[in-house]
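First comes one chain, alone, set out as structure tokens in the form predicted alone.
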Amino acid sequence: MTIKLKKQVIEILSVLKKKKTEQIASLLANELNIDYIVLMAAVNDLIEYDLGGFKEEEINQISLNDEGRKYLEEGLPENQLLEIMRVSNAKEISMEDLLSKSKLDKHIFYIGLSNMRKNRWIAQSKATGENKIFLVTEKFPETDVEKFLKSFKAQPTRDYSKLSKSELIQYDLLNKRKLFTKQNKTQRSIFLTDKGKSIKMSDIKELKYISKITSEMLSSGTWRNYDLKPFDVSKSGPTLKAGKIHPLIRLINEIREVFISMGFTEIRGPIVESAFFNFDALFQPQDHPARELQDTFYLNNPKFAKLPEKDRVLAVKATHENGGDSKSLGWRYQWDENIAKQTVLRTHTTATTMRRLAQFYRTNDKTPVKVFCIDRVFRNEKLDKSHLAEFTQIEGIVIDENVNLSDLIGLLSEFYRKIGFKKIITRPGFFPYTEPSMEVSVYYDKLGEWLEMGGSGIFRPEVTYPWGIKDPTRVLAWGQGLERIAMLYYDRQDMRDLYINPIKWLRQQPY
């Protein structure tokens, strides 16, 4: 019966027949200069035809470490020192001269000197007042330690359990010098079955696989000389590494679709913003700590921004100083227009929301107005796994008649349900420009716990009145960081992963 095998399998079978004994797989792979995995694949082919096989055993494998391999090439320290004396034909030498001629560290030098004395190669004397070393023999047979060390040149790894009593003694001596590494490993030994030993190489033909038949093969009939390569249709195809939308952009698009499905319109605003829209319009006093350089990026070019209509600037000024017509007492300080003109990198997208309130006043819009913003903001934060200096904020507002907290809870519940969170709770909170205010938490199934997502509330009269939005017309608002959702959505522990783009993680993301 003729057996067909791949060319490399035939070559390995031929080698095993010549060896006649079991072979350690790793050593045979090195001898044949082939990859270990390729060798074991060939053995599996032999197993398929009952020609060969392998067995496994757990071994305590010992091998030389870097220092040990260095001594294998250059000789042990005592042999190096002996060689220096023999080459220079010196029967005696001062210790200082020998140390200077050697390339050994001082510590290793003294170890070598000690072993020379143990081998009875040298004697030391200070009779002349100088520490001298004398050769006391003319024959220097190879020591057992040297023989054991050199055995690792032909066999870099040895099975500790198979060392002889003599070798164990030498191993202990060298191991005290920290020249070995010891590992528990699985060793595979390859063997031929009786069928493999007895089969004639003439009964084995080379298997020539082809993946497709050409028209020339059909017309000439040469297709009969080949074997069609089998295909396993149950196996997955190769992993695609084509370009794809970034996970963060994909999440932004999903959130954008949620807002649009709820009847919202997207708004955008400038990244370089005036302190007026970023702080003052939100009734934040001009001496508030959040305005300091350690929290906000101020610009030198352009240093100042244009303010909106003069009457609206005066309305905001009055609100700060005495409450204006909002029935508030205000902050009771002298408001400075020059501070309001300062330019900043916006610290929140609420600045864009305030621009929409200004537009509502300017164009005399009709209610309801439902808008959202997903955009970049900047804060002077120290970077860590939960803080970034540049990040993305999500914000939504509704301007309508007689809306209240129940309407806001309904909107939030629908929004978070649409992005994948089934349970939502709200509780009273405090935020500077909303009153009443609510904190929003969602239940995260993977962790089995409630997580705080962001803030919400109804804009205070001090925020809306300067723009002509007065009771019963109110503004519902809520917002949070996009990265907070993204870390849950993509199960990431470090917010920076969303921007440093670990390749392995990106490749795991769907298209």
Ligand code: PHE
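Basically, rigid core = biggest C-alpha set you can superpose within 1.5 Å across the two forms. Every value quoted in this text rests on a predicted model; they were computed, and no experiment measured them. Positions refer to the first chain, counted from 1. What changes on going to the form predicted together with this ligand:
Taking 2 Å as the criterion, L64 counts as shifted between the two forms: its C-alpha moves by at least this amount when the rigid core is aligned. For L76, the Cα coordinates differ by 2 angstroms or more between the two forms after the core has been superposed. Once both forms are overlaid on the rigid core, the distance between the two CA positions of V377 between the two forms is under 2 angstroms.
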Contents of the next structure:
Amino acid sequence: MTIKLKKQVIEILSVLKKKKTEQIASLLANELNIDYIVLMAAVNDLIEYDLGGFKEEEINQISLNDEGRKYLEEGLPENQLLEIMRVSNAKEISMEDLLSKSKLDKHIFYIGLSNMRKNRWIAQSKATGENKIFLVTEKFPETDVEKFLKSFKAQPTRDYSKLSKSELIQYDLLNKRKLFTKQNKTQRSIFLTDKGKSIKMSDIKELKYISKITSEMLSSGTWRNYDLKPFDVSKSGPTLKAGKIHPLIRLINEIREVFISMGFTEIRGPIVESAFFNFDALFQPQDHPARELQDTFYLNNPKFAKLPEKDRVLAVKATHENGGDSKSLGWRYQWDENIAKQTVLRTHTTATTMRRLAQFYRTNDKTPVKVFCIDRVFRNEKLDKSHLAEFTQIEGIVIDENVNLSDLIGLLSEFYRKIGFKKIITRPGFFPYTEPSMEVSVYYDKLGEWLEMGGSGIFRPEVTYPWGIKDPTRVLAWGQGLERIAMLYYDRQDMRDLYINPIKWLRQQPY
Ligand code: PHE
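Please show me the structure of the same protein in the form predicted together with this ligand, now that we have looked at it in the form predicted alone.
Let us now look at the entire complex, which starts with that chain.
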């Protein structure tokens, strides 16, 4: 029976057959100049055909540390000192002289000296008043410690458990001098089974793996001469760290889908907005506290914005001063066009909603109009884990005849249900531009809590009449922050994370 093996496996098998004894895997890999992993993969193939195997053994590897390697090069301190005395042909030398000639560290010098004494090479005497060293022998055969040290020249690492008794004594001596490092390792040895030992190389054929069949191979039939490379489909591929859509954009896209599925169309508006659309058109009096600098970023350049059609500006002016044709009494003050012309960074997307009402008038639109806006707004807030100065609002409006508060509640329930909150409650609220106004809270299962999400209401006649939207046509509106939902959705405790972009969190996100 012939066995088919990859080329490299055949080579390794023949090496093992020649060597006859089992082989330490890491040494064999070195010898064959192949990767350890490649070798072990080949052994796996041998195992598959019951030709070979490997066993594991815990070994304590010992090797010289930096200091030990230095002594291997330059000799142990005692040998260095001896060499100095022998070179200068000095039978005796003062301790100071020897120290200065040796250029050794004082501490190392004394270790060397003490070993010289132990080796019975020297004697010390203070008889002349000077601390002197005398050589007391003429022969200096290589010491056992030296022999042991030198054995690391040929074999930089040795197996502790394989040291002989006398080597162990030398090891202990040098180890006390802190010249070694010891490491526990699992060592694998590769062997051939009886079948592996007896099989003839002529019974082994080379496996010619291909991973693709071309049309030529199919038509000529040569594909039969090849072996198809098996694929392990249960193995996962490498992790990709490719670019992906940012979680906030992903959430925005999902919310977009929700609006679109409910028949809404998206609108966008400028970030640099006039106070007119941001405040005045929303019936916020010109001395309203929200216009104060601490909330709103006013711009110096451009300092003023263009206002819409003169007659519409006058209509808004009239609602502020006396209610215009909205049947309201208005705020009863002198409205100033220059204040309305000031430029601001949009503080809410309701400014963009107002531009849509202006367009409704201009193009004489038909009802119903259902639009939404998900976009960036700016407020001069102190930053903390639940406040940003630059954030995103989600806003939806419906312009239609005879729509009322229950329609609004229905819309809200549907919207929040679609973005994942099954229960909502509404409470009376206040906005200068809606009447009635409602605060919306949703029930968050995971925390078992009601969370306030945003505001809603029916636009006041003072807001809609200047744009020709008159009873029984009304505007239902709601708006809220995106980041609040994002924090729940992505389980982030700090809103700033959404923009600081912790790389670990982003890597966990799906594509
Ligand atoms: N503009 C309001 C805000 O910024 C939200 C809102 C929108 C309220 C529409 C009522 C109607 O909080």
